[in-house]
Every structure is written in structure tokens, then in C-alpha cells.
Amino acid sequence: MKIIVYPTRHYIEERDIKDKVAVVIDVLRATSTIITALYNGCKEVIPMAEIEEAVKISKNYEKDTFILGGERNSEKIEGFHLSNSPGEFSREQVEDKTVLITTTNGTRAITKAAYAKEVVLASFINITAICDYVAALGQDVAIVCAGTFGQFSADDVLVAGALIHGLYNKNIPIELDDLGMTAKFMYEHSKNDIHGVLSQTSHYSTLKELGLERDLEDCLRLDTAPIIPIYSDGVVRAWHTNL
């Protein structure tokens, strides 16, 4: 199994990922939020790059059948129902509804990865389920980190490292690129103090300064939402697994 880790979506091209399984990561916070919404029973999630696109598509839905969620620069979009905090996407809020979501980094990474053979979403909260799923597929993998404003983001790379670490523990023969090796090393030396390590990074610090400590707790827990979110034809749906 060959694994390539992309530090941001800007590094991926159609030709590079079209024959691979893409694992998209935006742990703080888009993939964590989408996974949470699906785990709490929403019908589907439609990630979009632009605010205007989300508003336009929402007009195709009847009232009370959809949720508009998202953020720009870590703050809720004016006129939207919810922001991008996993805790807001409770079962009471989202069950049986379609979630339309747009974020600064994560949803753009998801839509950019659409060229891959298959696209799944990962975070710490479903990392073991994703690891089991990727191992069962046995195909080459492109791990797409969303990054932050086009820059490398350590939080996403730690999740990539957690996935690689889990695959190694299954004794799967793996060929890694340099960033994959770095991600694995980072995770293995940080796994007992994820908050402590990330507290020194800009993205984590920004969310904390905005008073979003609960989001940090929700996003960095392990295996609280063990589902496989699969992105296909513009929509993310949950595939529940007993692997």
C-alpha cells in the first residue's frame, strides 16, 4: 500500500489521486463536524466551497428539512442556522435533515478531492473505523490535509499520523512519502498529550482565543463517532461498519 500525504488541498491534482482512495482531514473542525452530524442521524451532508452556493441550494429544500451550517475565519456565517462547532450538530438539531455546510478550509478540501477513486472523511473521532476501512480496501491512499488558509496545519497531520500508525499496527506493508513518515513520527511522540502539543500551534491557539475550548475537546477525542463518511456525487453519507 502506497500512502501519500498532502499538506493542503493546493498540492493535489486530478492525475495524482484519480486511482487512489482519498482520506480528507480537517480535524479543527469541518470533518469532525460533518462526522458528528452524520453520527447523530442527519440524512446527508452537502459540503460546498462558497457561501452563495450553499444559500442557493438551500432554496431547493422545504423549511425544517435542512440545516445551513458553516464558518468563515472560524466565525458563524450570518443568517446560517449553525456554525462549524461539532457540539451544535446534536441529534435534536440534525436528525433526518440534510446539512448544507461551507467552511474556510475543510469543505474546499473535500470538493477538491472529488477526483479520487473513493473519498472518505477522517478525524480523531472516527480514526479507528477509518483505519479498519482503509485496511480492508487494501488500495493506495492519498491523505489530503485541509490545512489552514493554505498553510500546513499540524493538527491535520497528527490525524494522518494516527491513521498511518494504525495501519502499521495491522502489519500491512506500507510505502510512505516523507510527510507520511513525519506524520507517523509526530503522532507516535504526541499521542499521549495531543492537547499539549497542539496548544503551541496557531490554529489551536486561535480557536482557544475565540472561546471554542469545547470544540477542541470534541474534535480531539478518539473514536466517539465510529462511522465511515463517504463523499460521492457531491454528497457525504454515513456507511456504518462492524469491521
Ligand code: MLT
Second form
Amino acid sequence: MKIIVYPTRHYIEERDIKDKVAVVIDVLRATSTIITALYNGCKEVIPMAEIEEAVKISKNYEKDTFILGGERNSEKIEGFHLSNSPGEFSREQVEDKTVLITTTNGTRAITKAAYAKEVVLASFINITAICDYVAALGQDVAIVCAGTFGQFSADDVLVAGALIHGLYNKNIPIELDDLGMTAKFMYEHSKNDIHGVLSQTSHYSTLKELGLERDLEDCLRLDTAPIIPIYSDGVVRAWHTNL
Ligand code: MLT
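Previous: the form predicted alone; requested now: the form predicted together with this ligand:
Entire complex below, previous chain first.
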């Protein structure tokens, strides 16, 4: 299995990923939030790049059948129901509803990954399920880290490392690129102190300064939402797995 890790969505090209399974990661916080919403029973999630697009699409839905969520610069968008905190997307809020979401980096990475053969979303909260799923598929993988404001973000790379570490533990023959090797090394040396390591990084610090400590806890827990979110035809739906 060949694995390529992209530090941000800006590095991906259709020709590079069209024959691969894309695993999109925005652990702080977009993929963690989307996974949580699906785990809590929302019908589907529609990730969008732009605020205007989300507002326009929301007009096609009856009141109380959808949730408009997202952020810009990590803060709630005016007029939206919810921001981008996993804790907001509770069963009470989202069950049987369509979630329309737009975030600064994460939803843009998801929509750009659409060129891939199959697109799944990952975070720490579903990492074992994703690892089992990717191993069972047995195909080449493009790990697309969302990054932060177009820059490499250590939090996403750590999740990439956790996935690679898990695949190695299954004794699958793997061919890794340099960022993949770095991610694996970084995860293996930080797995017992994820908060300690990430607290020295930029996005973690920004969320902390905004008083979003609970989000950091929710996003960095392992395997609390063991589902496979599959993005296809513009929509993310959950595949509940017993693998
Ligand atoms: C993003 O998509 O850039 C992030 O999810 C930002 C955040 O809300 O922390």
C-alpha cells in the first residue's frame, strides 16, 4: 500500500489522487465536528467552501430540517445556528437533520478531495475505525491534511501519524513518503502526551485563547465516534462499521 501525506489541500492535484482513497483530516475541528454530527444521528452533512453558498443552499430546506454551522477564524458565523464545536452538534440538535457546514480550511479540503476514488473523513475520534476500513480496502491512500490558513498544521499530521502507525501494526506492507515517515515518528513519540505536544502549536493555542478547551478535549479523544464518514456527490454520510 502506497501512502502519500499532503500537508494542506493546496498540494493535491486531480492526477495525483484520482486512483487513491483520500483520507481528509481536520482534527481541529472540522472533521471532528462532522464526525460527531453523523455519530449523533444527523441525516447527512453537506460541506461547503463559502458562506454565501451555504446560506443559498439552506433556502432549499424546510425550517427545522437543517442546521447551518461553521466558522471563520474559529468563530461562529453571524446568523448561523451553530459554530464549529463538536459539543454543539448533540443528538438533540442534529438528529435526522441535514447539516450544512462551511469552515475556513476543513470543508475546503473535503470538497477539493472529491477527485479521489473514494473520500473518507478522519480524526482521532474515529481513528481505529478508519484504520480498519483503509486496511480492508487495501488500496493506495492520499492523506489530505486540512492545515490552518493554508499552512502545515501539526495537529492534522499527528492524526495522519496515528493512522499510519495503526496500519503498520497490522503488518501491511507500506510505502511511505517523507511526510508520512515524519508523521509516524511524531505520533509514536507523542502518543502518550498529545495535549502536551500540541499545546506548543499554533491552532491549539488559538482555540485555547478563545476559551475552547472543551473542543480540544472532544477533538483529541480516541475512538469516541467509531464511524466511517464517506463523502460522495457533495454529501457526507455515515457508514457504521462493525469491522
Ligand atoms: C477549519 O476548517 O479551518 C477549522 O475547523 C478551524 C476551526 O474551527 O478551528
